[in-house]
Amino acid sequence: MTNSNPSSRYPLSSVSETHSLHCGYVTLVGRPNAGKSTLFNTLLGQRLSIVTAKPQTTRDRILGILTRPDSQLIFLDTPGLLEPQYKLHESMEHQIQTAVRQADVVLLLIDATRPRDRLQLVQAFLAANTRPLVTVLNKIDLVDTGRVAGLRHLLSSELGLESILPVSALRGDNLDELLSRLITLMPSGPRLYPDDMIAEQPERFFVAELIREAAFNNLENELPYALGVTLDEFREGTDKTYIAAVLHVERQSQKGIVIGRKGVRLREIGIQARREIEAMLERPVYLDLWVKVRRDWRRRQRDLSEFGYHG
């Protein structure tokens, strides 16, 4: 995906061969809710990953990418760190694996409204992690100004860390500052895509994931997690793009739920991807929606791999 309109906070200018660019790959960690999908699509000045208010959103690792005068970042967005439970909380987890494999700087983030949300998962990582770290206390904006230091003092003995920056991703409070410190990390070399790309995967994959953003966020409890999004069909026309898309649950009672009486969730899910959906693409869209279901999917391998989760 090439970038129609590129952020205009970062303008780029041409940059002579012999000048030295820094350019590398900065995978986003954290437990579930953290930020880490927000402060992507604020760096990146696109959105790229759904977000909502409900953890574990994030079901791959997804690329963008930010090209200034003087670097190339390639964001990689990950899951939220857990404890699997099924063979889908497994793909997640192969996800952050395979994303911080690809790593030049790992950057950390950690909630400070929940600073301490399953700080044994963090602290687990953290052995395990032998890539740069920069950590970083996000939802600043959410806590009161005095707290803030003493949330840095308290992880950073906690975990062992320092110079832990505090940022809002929603704010954009010292963004500038943390893209300094990843720039600094980044290996000397030259970019590794064009100037106006901006992702890496298809359009067919982010309508996939917008429509199971409008599902997340018309759906309550768990029944979120179980739904799964396939495209059927994605056709441009001259007028409209016909897109035919399957959401898939794993009980016939969900989906009646997904549905709604008359007909009514469905819709309604429909209004909101559509709506996301012609804004990204920049053109008219016609989307029909189906419900099936598909047993127990988030626990058999041959079903996630039929979904588009690897690992």
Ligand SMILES: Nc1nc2c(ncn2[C@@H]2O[C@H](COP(=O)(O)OP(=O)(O)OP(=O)(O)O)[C@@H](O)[C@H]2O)c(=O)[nH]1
Second form
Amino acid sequence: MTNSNPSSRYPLSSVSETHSLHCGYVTLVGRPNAGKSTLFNTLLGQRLSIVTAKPQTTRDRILGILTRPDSQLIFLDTPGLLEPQYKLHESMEHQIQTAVRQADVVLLLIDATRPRDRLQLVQAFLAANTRPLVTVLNKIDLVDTGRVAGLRHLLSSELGLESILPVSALRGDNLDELLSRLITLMPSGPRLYPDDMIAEQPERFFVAELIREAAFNNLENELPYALGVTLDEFREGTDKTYIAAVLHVERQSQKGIVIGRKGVRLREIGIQARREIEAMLERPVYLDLWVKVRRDWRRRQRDLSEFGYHG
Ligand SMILES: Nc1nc2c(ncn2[C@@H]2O[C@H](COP(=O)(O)OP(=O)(O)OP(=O)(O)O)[C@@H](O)[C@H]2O)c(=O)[nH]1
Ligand SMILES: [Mg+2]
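Switching conditions: you have the form predicted alone, so give me the form predicted together with the named molecule.
So here's everything in the complex, that chain up top.
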């Protein structure tokens, strides 16, 4: 992964090249669990955004750059559309709004296995949206081909959506067609990022996210949602990168669960996270995980800011 300096954001193409280039921002929007991060990763050919089977995995706006000879698409993955219950949710909603304001095209994902999932939230989003829209019906690999026409009809009558493209983010079905549609909607202009740049957020951000992903996968019920991750140390050693991270929970009782009997659960989270972090950094890692209680952090603006969630 390249994590170059964002200040290198200036027109990089020559004037003659610029005419034929299509460059701009595509913001992925949809209900939690619709497959936004999966689609984002598949389109980029890189596992940048964390994915779990649980809803509300993504909490931030995540930027990924796809540079092709004819185009540069800058994808923004976002948290799922929901009704805010915590300050954390308000920060997630703010991330969606910021990403949508940046968008040249909004890419709306509907989960084909749950097409009616909180339709009124999607309706409200569409009513307020002023950006060009492309809609995909995702997880098409999980539904019978015969059902697609019915789903299209449903989305047309309930949401006024037409020309919906059925895709499978997981298998990659129809993604070439999706990319062609997106590119034709992009403004002509120069590339906005260097050709070899894939991500903008620093490595530290992705490391904390991979730890959160491993924790999400090993915890049940409310616990994944009550958990925030910060890095205390990130130090390059001669043969290993040393990373110390804190898993913050909201209550003392949750701390015991995250650690598990004889520390088994925390160890498992550490093993899984380290494997993924080493794959990303392409070097050996020593990962030190700690669990701390930060009472009700999801409701407190100061804690949210400290954990990197911006309001
Ligand atoms: N079968 C199938 N599963 C998919 C597909 N796309 C995503 N999934 C699964 O759906 C679940 C949720 O995927 P995510 O990509 O995390 O969904 P998201 O929209 O980013 O969810 P939030 O971050 O919670 O808003 C994961 O278990 C994915 O593997 C698909 O095309 N087919
Ligand atoms: Mg996501």
